Amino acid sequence: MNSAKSVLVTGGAGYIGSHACVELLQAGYRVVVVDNLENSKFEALKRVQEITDKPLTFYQVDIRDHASLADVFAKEAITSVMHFAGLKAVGESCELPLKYYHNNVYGTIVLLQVMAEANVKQLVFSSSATVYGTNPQVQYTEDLPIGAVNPYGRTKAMIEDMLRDLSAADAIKPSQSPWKIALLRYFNPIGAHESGRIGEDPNGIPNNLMPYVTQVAIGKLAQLSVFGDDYPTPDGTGVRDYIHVVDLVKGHIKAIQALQTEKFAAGGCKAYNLGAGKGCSVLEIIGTFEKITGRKVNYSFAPRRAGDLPEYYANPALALQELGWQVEKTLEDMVADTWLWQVNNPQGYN
């Protein structure tokens, strides 16, 4: 296998890093992951492998341990990295600060000594829409300023603000082999591998919609929580930009791509919105559901929660113009194949 063309993916036994490895081992990438398997599990991987029908290596690690992630690098002709690994839920971020910050940034600072020290310094980061925070304006341009509001989206605008740093200071002092970083802003990633084999597994009660949806559908869960039903928007409820999982990974594929282009030559940290570029309510998101599958949602509305805007969405131009990426699934795609993950694994991975 061409070394030239061999991936770390940090986080890679998560919803999305699963869905990556999938994605670059079939692209003919050679792919190794690093996961402490806090909040996945390798069973994944090994589904990933099989539906690739193609082997990757994996290293149980913290990317916060400086000396065991310096072994990998050691070990592993490494020459671009895929950066998902990370806490993401909104929530707990609010309830448990510093336990963000310290995995998040300082997880990211670790990786990015490593990876100077090792001289690879090509990076695609798993950034978030909420570095936006509370802008008036409804489709989000990569040009808004950054605001985000809570802990969990502040990680997020740090490690940013130390990737658009890290270019800088190539400019000040031009290196031989200068940072070529791609921020890829997420919209609402949802769906599983058309498999039925990956999908997202989350702990306890689900944070996001889809998953929550899901095991109400099943009977896992008693009911959905509807919070808001007088917003402006056409049914007085949330809409949000949903992207398919599959969609949202290609992009990555696109980006490490990029970062090998002329574009990048000398350089550089360009941030990019994936999304579908349009917003569906979330009683659109019921009604889909129980159209596909031909299961009732059990649902109830209660108060907006603090902080949710009533409306917002991706301008994902510049992705398409700059990355020649776009999405390809549809809504009733993403319904679909998470409702095939659902049945064929009730439980998840266990």
Ligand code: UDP
Contents of the next structure:
Amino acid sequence: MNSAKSVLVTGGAGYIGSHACVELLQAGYRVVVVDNLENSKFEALKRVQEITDKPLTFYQVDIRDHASLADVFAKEAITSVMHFAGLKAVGESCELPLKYYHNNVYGTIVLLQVMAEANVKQLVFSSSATVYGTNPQVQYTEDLPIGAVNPYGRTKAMIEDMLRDLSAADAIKPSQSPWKIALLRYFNPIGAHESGRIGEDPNGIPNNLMPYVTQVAIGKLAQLSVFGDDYPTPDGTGVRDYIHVVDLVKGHIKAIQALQTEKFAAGGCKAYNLGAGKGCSVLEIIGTFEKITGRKVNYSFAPRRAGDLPEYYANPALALQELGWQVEKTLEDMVADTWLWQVNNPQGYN
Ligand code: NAD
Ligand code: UDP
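Having seen the form predicted on its own, I'd like the form predicted together with uridine-5'-diphosphate now, please.
Let us now look at the entire complex, which starts with that chain.
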């Protein structure tokens, strides 16, 4: 067992976590997954092991369960943590805010307590571009103020604050093993593993653009509503920075490596944007989808969706400079891989 390289992946059975497990295993890490399977299936982890031809260790544990989580740390020689576990539906977070604060914020507090007790203090956290809230600037740099606009976003902003406080406490009371934390602010992850074996498997009707487009193209849903055609953008539809999920998880490997370098020798908590650095409109997504798949995407224009911003995208320069990371895949890759996953798995993991 190579205990120097054992990574605990919380939420590892989920969409992004399962792709992270593939990259970690392929990079030679030992992987331990903790997931309560609230929004995922064990089948995803079976496939991760098939793709990589390597085993991983799985615990069906809720991160809020202190005793069970501590037991995992006692049994496994964990050296760092990638923390994906959380709830992520913006609409549901507005209806059930306490569910989100309890799961995401309290769950992270328990995780951090258990990590501190086990003296495991390297963490890569799944944050989101949603923490930038509303900003006059459309290209986001990490130094912009934080100001989330919905309960889900506020859970991410609160967790970021908590992690910065934890790191700042090390400066007040120096520790031999200070916290080393990377806050990765994702833009819009889409796509799937190129094998077509793992991908995004949303429950019920998708909220996000890409899974919705895919289900329209395959005939599961009748028509896409394009939310807004009167935004101040080149074609009037919303602009986002889409990033291939495999590029995204490669950013996590770079981050976990960076935490072990001289730069983080004295500890620290640092945010990095993970995005392509360019915007793409809803109509461009539809056009690329039709070109790559040869399928028609039926759509009609609908009113703007409440809470949506017209346009934003990442400035990913810091991740390139400090992590040596940048996206490699194109929008065409994202669409082709999403489509392969959808065609091969019309019912997702069911
Ligand atoms: P996902 O729902 O597919 O994965 C999350 C996983 O966490 C699921 O497997 C779920 O069962 C598990 N989980 C949830 N609560 C848990 C708990 N209390 N204990 C143990 N396991 C728990 O979501 P995803 O798209 O893979 O997102 C992963 C992370 O990235 C989330 O924190 C999400 O907020 C963040 N993120 C996602 C996006 C996106 O567009 N997908 C964008 C920005 C940030
Ligand atoms: N969108 C849309 N129809 C849908 C879902 C999304 O037109 O059914 C638009 C949405 O208004 C935004 C973009 O697609 O401009 C990306 O939305 P998504 O929900 O995927 O991600 P968000 O950026 O909101 O987190």
